[in-house]
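This document starts with one chain, in the form predicted alone, laid out as structure tokens.
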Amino acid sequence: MNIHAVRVIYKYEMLRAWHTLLQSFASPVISTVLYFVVFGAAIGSRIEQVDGVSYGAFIVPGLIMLALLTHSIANASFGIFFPRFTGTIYEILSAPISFVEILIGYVGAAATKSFIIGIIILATAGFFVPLEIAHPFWMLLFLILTCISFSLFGFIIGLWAEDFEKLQLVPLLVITPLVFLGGSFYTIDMLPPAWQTVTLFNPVVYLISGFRWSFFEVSDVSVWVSLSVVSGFLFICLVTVWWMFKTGYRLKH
């Protein structure tokens, strides 16, 4: 393992993102204050509770899996665009180490990244709502492990783009429509039986449940097929990005 090549992609990854600092972080922050007074505010005065749980505190993990989803897949996504885009990509893929390093340099700058933001947005959310995190281990491992995981499917989708509007068409057309169907703001026993089922096909569900469980005891599915699903995610995406070094994809023309 060539520690030197991770720790010089890291660092580089994650300067770039304190040179837009106030991008990077405090949009985040901006984002949560304005959903907390839109749906906390307007909706919660006629929501009061959901499952036991304040409206307010309720929509607090939608919150930071709609921020952890976005900012990962565009920080890993941009990262590896950007040397692809520029041909520095190539210089990269010269040097004497492995696509392993390469992608634990990347993601790994990431979803730190993105990890970052989901402490900030949940410190944040306890300056409006009162917060109490039952399974604080649970809580930190779904965050760490979605983190990851989209980072890694960022990564794939820089590797996939071809341009900077292609870059953009899958978190803005997929993800983000996913996440607010997903249960961020509601539970899926509010829907109608008929969407409920069609619900369950969305798995942003099940990192959402998951989250949320780990926050009140209160989940849409079992933390246990919440768990098993980020773990198939990840491992699928781990081994897309593996064909997509083995055979070039995208990489070597």
The other form holds:
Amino acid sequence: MNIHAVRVIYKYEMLRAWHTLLQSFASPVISTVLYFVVFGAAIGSRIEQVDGVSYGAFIVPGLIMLALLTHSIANASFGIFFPRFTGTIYEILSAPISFVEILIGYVGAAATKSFIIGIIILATAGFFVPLEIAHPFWMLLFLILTCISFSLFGFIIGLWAEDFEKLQLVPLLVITPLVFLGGSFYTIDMLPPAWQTVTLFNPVVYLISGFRWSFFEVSDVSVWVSLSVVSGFLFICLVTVWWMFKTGYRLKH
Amino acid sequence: MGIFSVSFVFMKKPIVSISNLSKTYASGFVALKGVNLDIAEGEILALLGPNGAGKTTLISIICGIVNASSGQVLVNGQDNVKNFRSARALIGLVPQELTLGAFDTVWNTLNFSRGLFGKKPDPAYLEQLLKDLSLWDKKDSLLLTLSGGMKRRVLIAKALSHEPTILFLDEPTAGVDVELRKEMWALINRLRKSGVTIILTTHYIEEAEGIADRVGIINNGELLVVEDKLALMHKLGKRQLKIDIEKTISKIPESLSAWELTLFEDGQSLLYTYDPNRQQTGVAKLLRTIDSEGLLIKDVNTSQSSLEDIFIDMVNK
Ligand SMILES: Nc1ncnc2c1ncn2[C@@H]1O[C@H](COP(=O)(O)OP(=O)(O)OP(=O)(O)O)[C@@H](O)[C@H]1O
Ligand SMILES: [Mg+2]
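Could you give the coordinates for the form predicted in complex with the partner chain, as opposed to the form predicted alone above?
What follows is the whole complex; the chain from before opens it.
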């Protein structure tokens, strides 16, 4: 294990966030606060409780997930895309490091940053709505699994994208709709029956449902199903990255 | 081309051994065609070749940046794919392009490189390295504020940051001013003295002539020749004999036709091109014959063709 390499990559990626502190940590917090004000306070005051939870509190897990997903993907994809773009990736490729070490460095740092964002938002939410976490262990588990798997997913996008446009494309065209239709703001049974079926193909639904269950013990699907889906997604991402490194896809011509 | 297959160099154990290395890019372009090359420990090998010859491709494969299509590279006896860790740890690479981050400082990027190659931090070593490269006063500068020549030196510092025993320099002196070029040659010599094996590519023949022990010539993905620099010049170098005469002539006399001389435009000089390694160069007889023709020899001088001539000669074949 090349510990020193993992250390410098991880440190480098964490420093990158430090240099852009405002963008990295303040912006997700600000946008989440705006959601609270608009949906939680303004609209939420006219909405009755959902499954026995006040609407303001109900949307907290979904909002955290929304921020985690977008930031995990944005951060991890940029982290590996940029060296490819500038050519400095030559150094990573010529160094005595295995793909696992590269992953721990890049994805580990991106996941850490997302995790911090998640915690900050959670704390911020506590100011607006009374929050109780029924299952702290499950909450942390979902939080960490999400940070890791979507950072990994972002890493894949960063390896795959050939230009800045493609780098933005997936988050914009795929992730944002999936998250908004993933039940951040409603429960599935509020939807018309046909859409309820369609929604079940959206992996983010399982994520948010499981995460919300860890807070309020209300969920659309069983928490075990949620856990399986997240783990499955993580596994698929891992296999994909492994294959990309093995074949040198988009890295080694 | 039989003469090219014989090498007079007695190889020490090769530190890098390349066999049947081929590369076909995804576009279908064949950049390397079965290259075989042994690089001796501690030598300076210069690779010459026109643009697009495959020099960077060859280096990139050895360093693990590009996958080979077939063939094998052994670094200190270790396969560079199967045992990539031990193979790569020995190698430092200075890329052809000035690929550097923008917002890091010189000091940080050096520490990054060192860590990447699995070495624990060593500020004293890095300080000395920066001083050797006249970069110490720039250690806290952002990379984007450096000039091209400074960036080139930072790249060299990064490559040396993990104390490699094999150093690849892909056109280290491209876009570098005369003074800095001299400094780099001095640095390369110092490194060699400390036991580092150096492989460099260059378009400046005088660079290869000046600092290399051996010279390899690549063209169209083929290694045409690898030879001890002096032996190569000796073997392939043509010598020319210029004979100035008192008389002015308009035509070379019949009796001198066997030597295939060239007459200069002024009609007062004759040029004889010959291979100095042949048993019978014919020089003595030529001079006697000219004398007997009554042309009155005024002066003679010989010149050896340079590496440059040899290079152009080979590449254009
Ligand atoms: N990624 C790639 N895809 C397709 N062809 C490539 C790729 N990289 C290089 N080539 C081609 O391979 C050939 C060899 O390129 P290479 O960079 O090895 O040449 P070189 O000898 O280093 O040239 P130069 O002196 O200009 O640096 C060139 O014709 C180049 O166009
Ligand atoms: Mg090149």
